[in-house]
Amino acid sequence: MNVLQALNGSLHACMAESERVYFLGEDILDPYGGAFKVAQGLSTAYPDRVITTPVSEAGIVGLGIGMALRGLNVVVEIMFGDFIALAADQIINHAAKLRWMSEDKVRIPLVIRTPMGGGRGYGPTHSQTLEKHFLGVPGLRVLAVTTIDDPGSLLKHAILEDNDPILFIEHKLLYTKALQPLNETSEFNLEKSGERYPVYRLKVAGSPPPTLTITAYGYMAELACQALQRLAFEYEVFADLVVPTQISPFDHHLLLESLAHTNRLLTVEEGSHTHGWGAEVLARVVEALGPRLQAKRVAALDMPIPTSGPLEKTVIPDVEGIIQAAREMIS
């Protein structure tokens, strides 16, 4: 099973559970069943309960936080994160205030569905890493899929469990990603913190003690993976990997442990470099262990994604530039 299929089945699971859950997104009916096709079969299985929309990002949250109030749970497709910002007034100013506004009285179940970054040629205006820009709003919960384990769990946690407002952010490139349970994982020992939305801890299975840990979410974790076991392999340079699928609020806990041991943070993002998840991660984590923290990001440069293949690749970053950061870490 791929990321695409777990995520579709997922749905389809939820939507058979529960009578409260609804679809909301453009282009979402079949046979199209939205741009990456998350939502196949889901306006054939359940036509009341799957509703196309105009296209206007902010009416198509707006209309689903209106549908959470009255107490259903409601899942919305927003067909590129790069459009995300056309509804991060309703996101910001209404989804994660109304629960503190009203003394605790209502809550807001609602995951906000969304592509996020390049490797696909699409432009500066598809290709976009646009989660950092929501980090650290108080009241909302930004997760992201990785194929550690099942995301079409970690999405009907979500939609069923939590009556708080989501970003659920989904790469595009992982979406025909093959999954990789912890039980049938033998090149890493896996250790997993949390059950809702796990924290993983990854080091290339026989391997010495690490003198470096990385972390990295979504579809960096999966390039993550591939450096740890080229540093190990090549360059004999042994790493932990912890990779969150909660980025906000951050549990830190695994990551602290992994770091009383090695005292060296790489962190890796598909996000620009200024201003980044790794950022803060840094300063969490410098506030917690002090000074003798040595500490270096891999991110996207600061500028726009290209549409050329080759000039997109110069941005964004890449096994390679995981590697080399590593290993002037280390020397």
The other form holds:
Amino acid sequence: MNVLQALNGSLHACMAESERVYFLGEDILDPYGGAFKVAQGLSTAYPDRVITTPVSEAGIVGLGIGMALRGLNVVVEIMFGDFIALAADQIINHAAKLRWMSEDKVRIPLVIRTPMGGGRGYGPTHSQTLEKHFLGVPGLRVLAVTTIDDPGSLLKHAILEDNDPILFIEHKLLYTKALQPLNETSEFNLEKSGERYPVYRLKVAGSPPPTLTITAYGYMAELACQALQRLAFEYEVFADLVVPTQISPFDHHLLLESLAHTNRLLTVEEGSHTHGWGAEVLARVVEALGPRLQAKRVAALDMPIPTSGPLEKTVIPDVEGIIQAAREMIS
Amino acid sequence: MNVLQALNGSLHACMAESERVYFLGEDILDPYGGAFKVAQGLSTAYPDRVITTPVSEAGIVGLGIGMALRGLNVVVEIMFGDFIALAADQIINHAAKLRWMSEDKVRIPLVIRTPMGGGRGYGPTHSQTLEKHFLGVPGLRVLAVTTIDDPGSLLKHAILEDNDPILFIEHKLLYTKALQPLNETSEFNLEKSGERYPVYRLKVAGSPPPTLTITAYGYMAELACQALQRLAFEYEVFADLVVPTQISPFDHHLLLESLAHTNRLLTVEEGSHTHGWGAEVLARVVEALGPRLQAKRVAALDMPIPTSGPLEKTVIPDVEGIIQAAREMIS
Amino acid sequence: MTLESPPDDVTLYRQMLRIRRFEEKVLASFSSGIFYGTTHTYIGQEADAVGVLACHEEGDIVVSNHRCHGHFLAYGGSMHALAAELMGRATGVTGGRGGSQHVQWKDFYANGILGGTVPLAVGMALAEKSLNTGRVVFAFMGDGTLGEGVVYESLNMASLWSLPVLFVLENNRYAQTTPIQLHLAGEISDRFQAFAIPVAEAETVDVIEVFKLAQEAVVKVRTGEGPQALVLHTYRYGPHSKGDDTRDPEEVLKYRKRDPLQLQANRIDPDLCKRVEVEVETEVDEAFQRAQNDPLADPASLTLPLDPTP
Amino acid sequence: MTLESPPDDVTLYRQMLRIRRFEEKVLASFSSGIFYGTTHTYIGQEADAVGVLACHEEGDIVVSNHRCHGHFLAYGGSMHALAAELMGRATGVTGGRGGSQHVQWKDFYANGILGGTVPLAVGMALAEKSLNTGRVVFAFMGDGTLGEGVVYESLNMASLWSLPVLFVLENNRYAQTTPIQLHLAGEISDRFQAFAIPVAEAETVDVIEVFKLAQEAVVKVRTGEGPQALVLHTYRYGPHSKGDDTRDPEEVLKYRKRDPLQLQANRIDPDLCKRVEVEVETEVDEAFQRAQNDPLADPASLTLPLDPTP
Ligand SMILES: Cc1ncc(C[n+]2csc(CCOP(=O)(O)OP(=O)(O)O)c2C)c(N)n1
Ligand SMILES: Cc1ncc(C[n+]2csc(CCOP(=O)(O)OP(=O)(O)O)c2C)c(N)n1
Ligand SMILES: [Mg+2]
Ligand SMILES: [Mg+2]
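Please give the other form, namely the form predicted in complex with a further copy of the same chain, since only the form predicted on its own has been shown so far.
What follows is the whole complex; the chain from before opens it.
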């Protein structure tokens, strides 16, 4: 099973389980099923609860908030994550505040799903990793899918078991990637912490104690897994990899556990470097650990994402970049 | 002279100096002159170049981009910084990218001015410090006014001598504050680095070498100045205060100089804590200094800004909070 | 469902007067420093809120804006809780969190981002239609709010899906200090008709006329004819918020002469009118008094907007 | 300024054919992997770009969208540079940075955010009007783009300030896979008229008819009558981007029968037509060939979007 199938299956399961689940988005009707096909089959199975919309990102997020306010569990698909900026006011000033402003009298069970990321040559307005601009919004949860464990259950928890607004990030390149079920992987030791939105800790199976802690989410967690293996086998650098599914607010508990041994932190993200996710991770960890942390971030260059392959490859982090940064930290 | 007068005077000077300067915003015509009066007198003096607009934040930023593309130097006023999220797409996907996407063939000399911050009981949608969501946008410069030196010249550089888009942050509480000219202050030793968008370093005049480095921008730099004095006189804690006017991209040069001696960093900002400006500052500094930094952030609680005085005061950082955090770091 | 007749003249008068006196008291008290933040008063527009919301039924939803006191009181909100909210008291509508423009109570929602609540209103209408509740959403907005793009995104979807929402456009001829001719091109009614939303329009401060137009429109909405728009040309007598009035005093005076309260008072026995006056003034005074004696909001009451633990 | 007559029939035909053959080659070559990213072809809509931009004068501004190849070629953009851009070559219009939907050259601007460029277009018109250049801005958008709120903010300001912009609305009846009746309430022309912007409208693929309508509108814009809108009902023959066509093949066939190229070819001597065909095919082949031989974009060419030092 791949990530796309897991997410699509989860949406089907959610809509089957509760009649209060509604799905809105652009071009989501069958046979198309959305630009990345995550909605495939939904409109056929639940024609009354799957609504294809005009090209109105702010509007549909706003409608989703209104529906959620009235007790529906709403999923809004934003076709490309690059368009999420159009809904920034709806997210920051409405979705995230209404519960608090009402003294918890109203709730907003809304999941805004959107694919982010580059690697497909879609160019500057269709390849971005913009979630960094939505981290740290009081009242907003940001989740990110990986192949690890069960992205379908992550989505299900978000839709059915959470009454707060969620920005749900799916990296485009993950859709076709096979899942790494928790119990079946022989290459990694995998530890899970938390239920709804777990944090995972991986290390190469049978490796000695780590000297470095890497943390990454989304598609970069995939690359970090590859880097972890190559670091171990090619360079004898042994690292822990901590992969959160909830990237904001961020729970640094497991990370601190690992850092207690390594004192070395490498964050990896696809968003542009400055003011990215890694900044908060580093800051938190420094505050917690005091003067003993060595740290470094791997991220995209601070520029738009180009279309042409060689350029795009230069701007976005890759496995080599992670390995190199890790080795620099150890040496 | 206060900050309001400095900014207003600067706008007059810019419009007098160049016929290419245009000013757009909501309710900016005389006699009103904008909600915070920064535009006072402009429409009388330059009726053809001062345009009051409909209530269309995305639209007017977009228009400003278009005008800038055609070679005008455009200032757009967003009445409250809380509304900047409405223009997020225009800023992130258009203003900040167009130069780069054209291989520098087009430029965007656009200044988006907006007041941020709380302290006036305006409540959850009129008191925010939202610039944190616009830090680290590749291609966007974010500046923040303080009372130190000359905010008017900061604005002038932004309008007349910069061909890239700028988000220009003015804290509401600063408008009525008197300027602290560089050479006239006897309470602080003041050092300036950089020309267009300087970074300042202050210490209490005649104080012994600092054991702590504080950094803050905007109105929080005001509070940090007060804290600096009280820390010195009441607690014999001596600190450097580093105040950047360009908060993104952030130049940590002067900060590192100070930290080389103190190894202790306290960041202060009014935005909500998580994923704020301070996160990037800490992260950069840790990366640069390695395992010897002790650090802490003072920021608003991670929640919306309430209206009622006692609540608002609890959420937003104050001088006491800065002093307490500083003392905790030293002890 | 049939057209109902309007509430009796005295009730309508009293409701408008409650708004008027409340708002006058707010403006008069501002300088005394008892309030936090700012305010936007509804004086002059009372016929809109009272006339329109006389048509609302229990469970109907009202989406309001920055100028929400009139809507809130006409909806049935507590005058004391509203006063307390302005004063930042623990007993305020939202315990002092929201203040003047962020009021949420029962099915009433107000917010300070112009236009930002319009898609929420349409989404609520979509929910109510989906759940088949027969509820109607009343969405108030001002002429200036027609500057915001998300309003049009919302009108489009409301019309496409034939949703039970009544858009109430209060044209008081200004957006803050900007006269309508400087902010709005074309005709207001065309902005709705461009989305195939039928419009009823009136240049009136007669609460009964407003009621009748609203009732006709609400019946259509409630019986499934889809969204309707009501364009009410009105005027505010007070400043936009507190001291910021740049309008020609002559113009204000002209509109003050067609006062909705006077018009309605003329329909009522003068003695009765007086009695209502006294009662309302007492009510307002008591509301303010009580609010002022209430405790300020307690910082310990603050909660996080989100449970941070996964 | 007077109405000029259209370019000669062969020129119009050639221009449309250049677009057609270029786009066909793009679609046909996609699976070979020579391109980066995706594409949106203009096949079927050629009469719009060619007819409208036949009215543009040197210095006029063209604001385009995701479906920009046709606009770009009709504007006078280099076919080779466009092919090279799609292939991520250093010689591409933007050196491989922008790709298919982000094309900037001279006074031509295209972008992949639907509607996001419309306020830019209006701002450019404001600048040109302020600088009194007599330039006109042509702003292209599709039916689906009428879903975006910022479009209406822009229409309002264009109209309020009587700006020199021609809005060209190409209604190809779909937004991606969504037929217009599922995304648009009411009539397209009313969306402009609601802002007091005059509209000319045609259901046509006749490039000369398009030219005439456009020329009339452009003259009005250029002589200071303010913004105008042109609503062109058309159809695209190809998929939205590459393989994603969910439309009824019968419907596509129906529209294919009124091919703008066929219509124009009928006005031309068949031998001449053939010659043009051969010339255009050669031009397209050479453009692609040359582009494919050009070097890929060099990472060393990347620059920062902002000078970071204060
Ligand atoms: C998004 C947004 N932009 C600007 C403002 C500032 N503002 C508050 S009220 C107002 C004027 C509103 O005019 P209108 O919609 O006509 O309502 P009225 O005040 O006349 O009742 C403005 C510009 C705001 N609150 N929200
Ligand atoms: C803001 C934004 N939302 C969604 C998209 C994805 N998208 C690309 S083209 C398209 C359909 C556009 O329809 P229309 O405006 O009619 O132009 P057409 O493709 O028919 O030429 C959509 C939804 C986008 N590019 N930008
Ligand atoms: Mg108004
Ligand atoms: Mg279309």
